[in-house]
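In structure tokens, the next block holds one chain alone, the form predicted on its own.
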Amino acid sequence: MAIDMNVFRGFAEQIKMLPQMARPTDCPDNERVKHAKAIFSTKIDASNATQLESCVHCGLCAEACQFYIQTEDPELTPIHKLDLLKRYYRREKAPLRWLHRLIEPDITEADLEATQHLVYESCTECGRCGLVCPMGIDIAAMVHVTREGLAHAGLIPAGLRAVEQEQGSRGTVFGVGPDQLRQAADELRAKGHEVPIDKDKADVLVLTSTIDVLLFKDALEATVKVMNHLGLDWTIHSCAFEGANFGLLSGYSEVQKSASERITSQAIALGARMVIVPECGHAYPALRWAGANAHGAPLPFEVMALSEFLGREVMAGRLQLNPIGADKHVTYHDPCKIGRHGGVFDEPRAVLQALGVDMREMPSNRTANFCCGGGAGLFVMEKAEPMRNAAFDLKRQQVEATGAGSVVTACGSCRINLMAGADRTHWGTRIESLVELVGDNLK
């Protein structure tokens, strides 16, 4: 089902209007500092610190960032962007920080404000400086520690802020709430799908996302006939429904834990043996490996990206498609969240694979795969737009060198940055949804 491109450019119109939505915040301008520090402080711990100490500043994560890539700007190199975290720790944590007192400055307001340009709308926390890394810095997972302690400074950019404040508040996204679900439910129940929502006992948690309720309902009704389609006991729950977590991005932990528990509780409560995460990137991470954290125990079931729990099905010959044929041309654009950090890479080729499709890989794949420029919030961030398009413009050239006339992806930001990308450029390549080719051709 091809995506209404009014609709679309609608929705991209209030993405531009977050920032008037964004309340301030409560934190006090002469206590931004104090809070920072105190979150450096707890996040710092024996690990991080030997990251911190490691650099030999080789440069190698730099020709690995995508916007260092496009903009050759110094101040873009992703170890840089943990210059601040360094000198806290540094000036407090470190066995010569009696020295470094003496010659560091100590941290002000502007240097929070300074470093809000770089963790937040320059870098999506992709992984792929990470991987190249020779000493093994895990750059993103500091950046993200960086992340949270502006975000308790109240120094969260206005547009994620906005989001954020309304799923920690109201619970919901973009004002999607239950109605707005059932509401969904309706239009698909009134194309003759049957849609169990808020059912007591349940083996599958089905989760959605906002951006498939409002945006791309494709991507919904073709999950609705994967789970019909294999006789699976599922449901979606009206209390629970919501995989997107502001929280996660924005760095402000409150919310990240409460939208997380939300999930974890309704699915004990299901006796679900496994939690679906829709395509939405950041989604995975949120719930797979941070929900545990969040919960305090070990989660009671399994978490599955959408795009891995469709190849998992495929391989095991469950799930079985109608090829589309070779005379369709593709190449698997992957979502950063759930391939490089997540390891799903074999999945969703089976699944293409299943489907008959001419797949052809971009020179970058896999783990080495560059980000669409969009993640980690950045495509709700207004003044991350010259770094979103810069992205675009390197991702269009990994897809052009493939000579496919579609790219598919598993991630509802990924597809939101590349259909922006490619409206604002009048690109013809179509930007699919893996879900969306499956269930368009369940055999």
Contents of the next structure:
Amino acid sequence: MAIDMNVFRGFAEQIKMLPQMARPTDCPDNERVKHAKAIFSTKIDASNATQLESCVHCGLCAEACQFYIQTEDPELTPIHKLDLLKRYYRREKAPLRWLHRLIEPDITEADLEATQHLVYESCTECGRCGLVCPMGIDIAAMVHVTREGLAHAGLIPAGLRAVEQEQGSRGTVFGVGPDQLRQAADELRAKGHEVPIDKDKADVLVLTSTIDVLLFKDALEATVKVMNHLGLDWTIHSCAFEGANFGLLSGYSEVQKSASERITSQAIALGARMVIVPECGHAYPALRWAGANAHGAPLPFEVMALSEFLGREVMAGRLQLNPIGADKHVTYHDPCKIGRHGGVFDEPRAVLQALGVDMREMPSNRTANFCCGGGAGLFVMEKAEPMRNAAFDLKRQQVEATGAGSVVTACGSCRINLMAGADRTHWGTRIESLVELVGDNLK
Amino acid sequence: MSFAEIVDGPFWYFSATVFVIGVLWRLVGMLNMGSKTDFSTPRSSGSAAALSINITRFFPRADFWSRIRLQVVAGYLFHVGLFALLFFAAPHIEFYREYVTGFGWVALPEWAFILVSEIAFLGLMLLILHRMLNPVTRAISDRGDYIGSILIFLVMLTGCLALARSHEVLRVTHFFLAELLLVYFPFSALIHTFTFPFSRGFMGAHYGRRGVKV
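How about the form predicted together with its partner chain, since we already have the form predicted on its own?
Entire complex below, previous chain first.
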């Protein structure tokens, strides 16, 4: 099912309105530094400490960052984005803090504000910089710690803050609640699909996302088709259907935890043995890796990204697909949060292989894949547009180097950013969803 | 007491003590911060990945090679050269035997020493020039980076000059600068010599649990 570009453009326009919808934060101006420091103090552990102490300022991290590569702006050097955290660490936590207090100034509110652009609008926490660092510094993880500090200091960029506030207060994202979900389900039922909602007990809890309900209805429909095709005991639950977690993206841990726990408690109530996360990059680590920590105990169910689930079913022989044919030349874009941060590389490729397409890898693929540029919430940050465009231009070069006529991915944010770039540059390459290809070719 | 006697005696003990206590203080302080329990179900072993990355990270990924080869080659020239000089130069082995270990080991022949010195100098010069001329490294470098580089350069230079052993003043100057470097070491980024296995290990374990080889 092709995406209606007018609907897509309308969605993009709505995103531009987000900053006007953001409310002021609860953090008083004169307490911002205190709040940020409190978070830094809690979050810095031995891992962060040894990594902050190991940096030799070699600058190699810049050579892995799509934003630096495209702009050659030294300000965008990944390790530079940790200056604020490093300064806090040196003065307050480091073994030599007594010495650093003599020679280094304390962090100020102006420092926090100056860091906002660096860690929010100029970093997708894609983690590619960590691959090149000879010291093994996980810069993305510490950019996230910095985001958490700024979030609790009330310094989330307005567009992202608006969505985080909405999810935190009403539990919805972009205004999509149970009513909109049921409406989308009714549309699918009208097409002849069975869509179980709010069952009391189910083996599998399937999550979706606002983007799939509003925009990528093809992905939602395909997911429903696959679940029914496999004959699973599954349900979508109107109290816990949203996979997106804007608490994680913004760094506001209270919202992250509540969004995650909403899903966890519902899955436990259902007796689910598996929760399937939709084609949404960050939704996967939010539940698969951070969910148990928010819960305070190991999760009593398995968490799978949709692309991971499809691949495993294909590899196990339970999901059989009609080959599309080798005259369809595709390349696969690994969403950073599912691939580099999630370990899901082989499964989507197994699906493409089962579809019999001519799969062509990009010059940088799998672990070394370049981010689409819209990850970590950049797709809702107005000021991040130059960065998103720069990243798209690099991705476009990489896709074109393969000669593929279609780029397949398994993340709604990636799709949005790639489609926005394609629309801007009149790029003819198709941007497709993995689950949509599966749904269209079930045997 | 002459300057040479101070350098050979009390200042050596002082600098060695600062070095040992300083490094331990810093390492224990970092590691003592602990780690939170990760309740997520791992996909594979974090410990194995922590060990693995400590080896694999010595070899840059092919994906980055075309953009980083200068720094990597210069880095290896310097670090391998310095390692060979520190542990396989005859005068150093003699020093360790007399002052530290009580035993010695096989030394590099003099021609190899000179070759290794030149390699290490070349690497260090390239790294310093890169730090000064490359917009990224120029922007992110601080005073400590330059102080460390210059101090190591001077130690190496005086070490080479002292090799002839014809001028006592050169030997004393070299030893004095090396002692200054020992004092400076625990307070500087040179601590990466001891922290890199931990930083690599933590990162490797984090991604290893997720089934990602970084």
